[in-house]
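Given as structure tokens, the chain that follows is alone and in the form predicted alone.
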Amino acid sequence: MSSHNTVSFSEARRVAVFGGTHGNEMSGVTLVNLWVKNGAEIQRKGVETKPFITNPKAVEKCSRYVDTDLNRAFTPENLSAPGGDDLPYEVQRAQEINRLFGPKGSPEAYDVIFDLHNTTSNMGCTLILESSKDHFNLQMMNYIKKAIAPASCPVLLNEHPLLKYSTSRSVAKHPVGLEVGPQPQGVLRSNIFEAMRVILKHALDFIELFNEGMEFPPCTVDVFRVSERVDYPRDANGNIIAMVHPNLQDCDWEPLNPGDPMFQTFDGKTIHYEGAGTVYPTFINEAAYYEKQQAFVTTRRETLVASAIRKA
């Protein structure tokens, strides 16, 4: 392929994994603990990289959060609001973060920042790309989606303008999600926590190899799409009437069908998909997402064509 259509980067020196965002998703909150007293496992020739937990006094108190989602607070107004400890803790915190890690969208920002994330949904191992645009994430994730086959690794792409929100790792040039499931909130799962472990080894081996002066090639990234957000039944009270269907449950980046099962009331009965086409729903039945009125996000398939990629 022609020089013009290969993007060059800077080496990725700066990269930072993140873990307690929210303060009861385990196996990020461990592997950082573990990482911050002895940092060997994630140190790469060239790299510094550096291991942090983004919402200690959730942490401690294994709850999501404190006073606010510290996941959705690094819009612009919160990232310069004025007003010290009368901010929400969250608030508080992302402004050190932004300070520490930042600015976000500024060329001194971290190159690379890992969050780490468990949901309660049979996501298995997800990474979550912010920008269908950033052909060093689409390398790095095609070869980790390489590295674990025939494990598999779906690539969720979140830019939908309204659905998307302001992630704690948007600070950094290059922001990379990872979210695995299942495991329960509060919990600790050996399967869960190896598994992120070596998502995030192949990722580091990827940064190191760019680094010293490694090409790759054109390629393609398949994605599944964030295309909109399905609340659960409710009452004019705006109680919850019914359930996710045992046909749907568990059955994450699985084709959803016009008519299929949806959701099933208390007393029985069915509720169908109606929606125009196939959707692969995610994210289903997240014990989060109940706060923030979502059953499940539908995603539609994609392929993305990442360019070639060197070093500047």
The other form holds:
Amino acid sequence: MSSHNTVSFSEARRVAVFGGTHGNEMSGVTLVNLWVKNGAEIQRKGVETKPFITNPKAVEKCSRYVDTDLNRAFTPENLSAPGGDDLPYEVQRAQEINRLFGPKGSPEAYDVIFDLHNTTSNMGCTLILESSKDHFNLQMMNYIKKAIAPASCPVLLNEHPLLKYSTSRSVAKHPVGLEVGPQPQGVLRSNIFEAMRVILKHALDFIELFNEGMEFPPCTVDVFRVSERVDYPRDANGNIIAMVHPNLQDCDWEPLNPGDPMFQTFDGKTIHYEGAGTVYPTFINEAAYYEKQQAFVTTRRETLVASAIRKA
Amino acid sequence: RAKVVHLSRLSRVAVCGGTHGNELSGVYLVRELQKTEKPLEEEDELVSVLVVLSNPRAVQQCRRYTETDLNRCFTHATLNGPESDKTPYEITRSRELNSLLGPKGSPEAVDLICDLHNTTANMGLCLIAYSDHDWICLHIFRYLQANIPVRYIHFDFPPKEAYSLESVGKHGFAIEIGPQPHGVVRSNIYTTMKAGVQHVMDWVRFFNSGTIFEGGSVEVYTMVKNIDYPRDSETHSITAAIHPQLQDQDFCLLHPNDPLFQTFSGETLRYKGKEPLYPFFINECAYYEKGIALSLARRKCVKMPPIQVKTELEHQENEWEFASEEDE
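The form predicted in complex with its partner chain, contrasted with the form predicted alone above:
Now the complete complex, all chains and molecules, led by this one.
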């Protein structure tokens, strides 16, 4: 461990909790609606925590999105696009959210945004990190992991130049994704709902402690860094011709070695993983990713070092 | 000894998938069956098989339905109602399917419809039918049971009011498998459905070739009632989730006072019924909008006579049999 310097951050005074970025991911929709009615649970001393439904039309339809995926919509092009009402619904929403909680990249942006998601994949409680150099977020994730031990919450780092995408939460200085599964779209499972609630509670506790002046010493955080997207085998017409193999199904975060079964064709043949080395797949068989040409994403394990942090 | 009941040959069988466009096991199985030429027929053609993608538009969009639930459009009233350019797609489609596989209630209807479905509920493999004394359905069930774990669910509706696709055939049932999220295909679930359909077709061939199927008895779950989520009186939004002790416990007997729901503030709401019943369709995604958190069934034993296919001579002599079978 070699961080010599303590990194200072200003107090995290403005925090938002986003639900319904995908309208059929029910834990976040339900929690945020609850907290909009009565937000006592998410308030902390010195912090203004705002619960917010990002995609109300999609929530009303109980669909992932109306025109386009909101969680891919926060690109610079979209955020500055003219056209007002003619723009796709989610692009309009992105601009509105950027006005309310950003502008993205500016000093006025919210300090922290938690974006609540569910997945049909067996990912447990996953924390999603967008930058390996965000020491504040790394310390938060270390705090959460320790708080819920021996239960675990894997940290997914998506810093891949091509696969990284422009999320709702990216408007904030410190974006944090909470991805909890497995849960079918449109379904509310009480165990998944409670798990997400607990993770968020610890995250807010961390912010409160930080704001009160607690110094967090240097630490390491084990992460899974996104490496590669793997699509389903398809025929010439783009139709899927194989399913995630029963040996791989539900095995998020477990090692996939060269030669291991990966897909099973509809007539029962096995297709093996032929990568160069061991990878750790995740987002295995996520419903929403069939149309994004992704059966799973591979990751590699890495240990990140977080500097000590304290408030400025 | 029970007298053997003679029933008509099952000459025409339909296997339908994609009645709900996001229930993918059936969608992919139908696609596979349509690829291979005559995959389910023997060369001596004991049976002719139609493989049908019921709701192509919904399949294309990977949604349950586009305007209205196709699998509620097969009552006599809906099938025979008026047509206009405002008629929802699924009602137009139900009438097309009725022409193709029916007409419902007529001698031209296919002999057997097998409609493929998935559920987000932890129900395993189930056959769902409108009758608890259709010997074809019950014998198929018993044959399946000898090969794979399966349950039989009975919805006690008279034919005219039966609203789902399988009611179009002279005999019919849905094959329902869960748990699977909608929009996902899980290999183990697909494999089970494929095996199930194969066993059904094997039985049909054995039956048509003259095999006597011995009498016996089977357990049947008859649907009694549904329970909705507790809801906010103003917004109608749900205010509780299925209790963690009930989640995934389909077909585990629910006793009076057992936990049903857990409110978002952590309170437990309990089953207030007087009779212990068997829950199923616990937390099925598509039923939130239908006001169903779970369904409840009574279990009973049903005795079935031995059955055998009618010979050609018997068939000709007893053409009126069709009408009297309908009346039962």
